[in-house]
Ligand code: NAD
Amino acid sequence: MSHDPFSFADALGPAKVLHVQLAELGLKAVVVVDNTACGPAIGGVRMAADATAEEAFRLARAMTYKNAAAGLPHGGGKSVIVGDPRMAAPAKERIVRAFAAAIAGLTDYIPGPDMGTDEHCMGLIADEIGRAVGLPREIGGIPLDEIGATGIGLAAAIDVASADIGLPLRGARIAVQGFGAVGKHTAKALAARGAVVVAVSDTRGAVVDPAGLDVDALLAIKDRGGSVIDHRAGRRAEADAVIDVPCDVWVPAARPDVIRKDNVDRLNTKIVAQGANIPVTAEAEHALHARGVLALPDFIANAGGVICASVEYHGGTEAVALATVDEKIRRNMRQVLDDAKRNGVTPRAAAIALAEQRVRAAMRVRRWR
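Chain-only structure, as in the form predicted together with this ligand:
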């Protein structure tokens, strides 16, 4: 991949790229503001030792699509800070505050939490420059992982998709890879609608029971800091075994690229509901489509978190955030599935077309500046 930033540019963006280096402090960061036609860009601040500028470019575009497809008054952006997120707290605070000071003038970018940063980091940034989303509750934040914004939105997307293929949610078999913030709340919301959770996994392993696992018991284990393999009932297996479990809805909610050309044939499901970002490679997604498996695009189905962040930014309450997540995800999922059928394309192609059409429409009403 080229290191020339112009190689990432097209008609949509990026609008601005900022490279920050403060060698004496050990701060090295890149901010990409991809497109602001729909409004100031919202996008996470990722801190990782191996973070790259290329990642920031790709993720910023993904946020442009996600925010536009969700119908939010926000464009897309992303930052990466190169550093170990587990560094000592005072060092991390210095770096995060210096990063905030460096982006003070980039007023069309609103930072949010991502891998390696959390609501405390966002509180520090807001303290420095007066803007950030994903803030601590004490300063007006809505704790989106605690309330399950993304999982609840993903369950809404699954509800729409299952109705679309004539699969009743009551009794539908669900397998969830990754029982963290997204996976737990998805399982809980679907179980509440009568679905049967037949397998879940985390980094330590998987637990499988075709008759259905006790979701409340699994949630309690995770609350105590345990692993799903501590669950008393069901069969224990390697983490990867969750891919082979026959189910109706398979939910990747852990890592990118978990379904690839080499393992896509192992999936035995009707729907793949993408909670994680890019959990299925493009090749594997086409293979699923060819087999008649409905793959719900990540940036439509997992937009609950950013919808919640947008409601927080505009001063809304937790109740408004959850209602907005449900309403927007249902409407957008419905439209993507209808467009995909009408145009004979994959749901992802339909989702990208929907997002681009919204960004271009917004660009037409913006004054050049």
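Next, give the form predicted alone, keeping in mind that what was shown is the form predicted together with this ligand.
If you are looking for partners or other molecules, they are not here, because only the chain is given.
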């Protein structure tokens, strides 16, 4: 869990790093507040047994870029808690509440849900320290995972990108790695546009059918707590096999670094739409670009969740949040693709330039930066 924070430091951040360890509760966590020039940092709380400090640093920077590129009045931060997110509910509540108490003094960091945490967890944090986003409806929040804000936004980004390369979405073949909060809502939104979902995976395996899977049936299975491999139709396979499925749009919506130098050549697709945070290594992304595959930068394409969270934090409604997600992601995806073509750079380089320009402009008006 340890990592030298200075090895990640540059002119943008991180502003603060907090290591938390409470041995009596089994709590180990790292919080990285990367940059607050644009406003208080918003960033998710990720719980995973193999979570690392490096992951927190990289994801916090991604949140700085994401919030700035989306034009939100917020900086970026991230938390990781080392633990099994499927632990018994009473144990998880103790861990989450203890974590919340530990970050009470980080008033420029606003936690949100991420992999391994949900609206209920955010409700516990808000109960302890009075601030969190992605809260349950019952306490005035907009449950961004429940309504699928990130997946809806990702589908909007795919809509823009597919038009950019002349790929009709109707009939386009979609493969989704990680049929969870992001992946399932992306699949649902794309299927509603006439796309054909040919492969999906979760932690237990994958199911593949070139003729198309029944997305509604898959959603019902996941709502019952099952796995995609419980789907009656299609061919079952190991989870990793979803990488090899020929498709038009491949959606990584699981963990960081799932596409790397050693497996990027297995992809057979036209678009990689990054639903997860940092799911493709820099080396792999350059390889995709060299092959003519359009890789949509994660912090542009998957910003729907934090856009929704920002609207909630500032008192907006669910309808306003969803409209804002669609408008902002379409506009930013269009600008990034146009900038990349005009300047002869990758979409990620164009996206980073856009985000850093906004962060540095905000930093120039801050006394401490």
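Rigid core: the largest C-alpha set superposing within 1.5 Å between the two forms. Numbering follows the first chain given and starts at 1. Everything numeric in this text was worked out from a predicted model, so none of it was measured.
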| property | result |
| --- | --- |
| Threshold 2 Å Cα movement between the two forms for residue 347, core superposed | no |
| Exceeds or equals 2 Å, Cα of residue 91 between the two forms, core fit | yes |
